[in-house]
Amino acid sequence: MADALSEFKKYVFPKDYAELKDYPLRIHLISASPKILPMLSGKSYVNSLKDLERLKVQVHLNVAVQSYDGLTVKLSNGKMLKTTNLIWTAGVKGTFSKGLQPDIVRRGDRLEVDAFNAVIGTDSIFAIGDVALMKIDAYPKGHPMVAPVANQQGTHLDKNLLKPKNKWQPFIYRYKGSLATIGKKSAVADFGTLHIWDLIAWFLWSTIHLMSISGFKNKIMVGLSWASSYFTYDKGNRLIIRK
């Protein structure tokens, strides 16, 4: 988001509102964890930063919101910013049906559920993805709440389903790696111990994110969007036209 809205003001802002272009834009991601991207290597970390730097997004750590008041956002080491725009991503909450025993419900809205994604206490109930929290000492908070997580329990759920319950396989997830863009440029990706970044992670961003489209006409649809977004920095008609 940071780095989205940074590119808005480089290469949009100047050219549609060509009236406000000595604006003073400033753009600050706060963030109450000690790095961003936790979820990647300490590499992966510090080329991300030096990448929202390079974008001048100012970047604080260790900092929460306090309050906002629709005009001064107060953060806890009592800084104050002006504005009267504020973007909030919280992360991902889980929505499950009613009628469940509230016990079973964890941090975030998650249903906790056995190795075989069964809910807690129920033997025909199952949750995967992330409404489903297993505590397992590879995740004892859980796995992340990310896609692959989602697809391999779907596919391994299936599977067990399939067969008598006395064959049934706990679940392993299969951690594939992790990736991040920082601006249209520039991205982060950890596969084990390999880390690639700049360019080259940007490109093998797209391409994973391209061929997880389904459908071919879809993936040559898409590609050609991102192709003319990358080489024009056109964002698409943003005017709405009335009588």
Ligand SMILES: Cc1cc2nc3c(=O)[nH]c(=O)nc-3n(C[C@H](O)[C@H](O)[C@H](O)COP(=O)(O)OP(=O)(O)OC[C@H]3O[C@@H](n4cnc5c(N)ncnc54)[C@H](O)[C@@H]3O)c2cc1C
The other form holds:
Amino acid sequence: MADALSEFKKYVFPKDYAELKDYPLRIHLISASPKILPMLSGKSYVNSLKDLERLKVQVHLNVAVQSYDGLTVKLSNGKMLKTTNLIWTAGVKGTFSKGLQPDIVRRGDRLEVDAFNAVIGTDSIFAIGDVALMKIDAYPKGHPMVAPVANQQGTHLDKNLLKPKNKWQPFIYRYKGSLATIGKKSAVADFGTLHIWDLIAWFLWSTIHLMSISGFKNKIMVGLSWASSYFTYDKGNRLIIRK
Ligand SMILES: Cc1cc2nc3c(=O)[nH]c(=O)nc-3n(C[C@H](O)[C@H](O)[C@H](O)COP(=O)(O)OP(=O)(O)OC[C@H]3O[C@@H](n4cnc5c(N)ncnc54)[C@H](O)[C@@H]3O)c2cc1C
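Starting from the form predicted alone, produce the coordinates for the form predicted together with this ligand.
Whole complex next, starting from this chain.
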């Protein structure tokens, strides 16, 4: 979000909002944790910070947002930021149907499940993906809330449900690596001890995401659309009314 806003100012303002091209837009990224993108290795993390610096995003680590009154953001280090725009990206919560026992609802409103994704205390209710909290030694706080976990749990549960219960296998998450884009031309990627960054990582990110889109026609259409916006920086007409 922070890098997209920075590029928005650089590439979109001059075209679509010419009157705002010199607007002193400043982007602050505030994180209560000591690291942004916590799943990244040290090397990729350093590269991601360099990319944000290049995009003029000011990163504040170990700092929490304490309050916002619509004009001023108060930070835990005592600093204040004057702004009318605060974009909140922390805290994804689960939603679940009423009627479940409240004691199976854990942090972030996730439902505690056993190794087969069955909601604790039930034998015919299953939860997968973000809303499921499976506590195992490798992930005592539950698996990360990312798409590969949701996909793998879905496929795994599907296979289990087609078999008699005594043949069910516990879910084991296969971590395939981490990828994150920072801006339009840069990304960082970790695959075990292999670290890739910059443009190559960005192309890798695009290819992997393109491959994940279902249907050949969709892949081609999205690929062409990405290629066009990559080279032209044109996302189509966003303005409906103009003087
Ligand atoms: C801004 C953002 C960026 C992200 N970026 C990445 C990324 O780069 N890589 C990555 O791996 N993951 C990313 N994630 C996380 C990823 O999107 C989730 O982990 C993944 O979508 C989880 O899949 P899911 O099927 O568990 O839940 P969801 O994809 O959230 O699907 C749940 C569905 O249930 C529906 N629903 C909710 N309540 C009800 C109800 N009562 N009845 C019926 N339907 C209901 C919702 O509408 C939704 O369609 C990102 C998440 C966010 C918010």
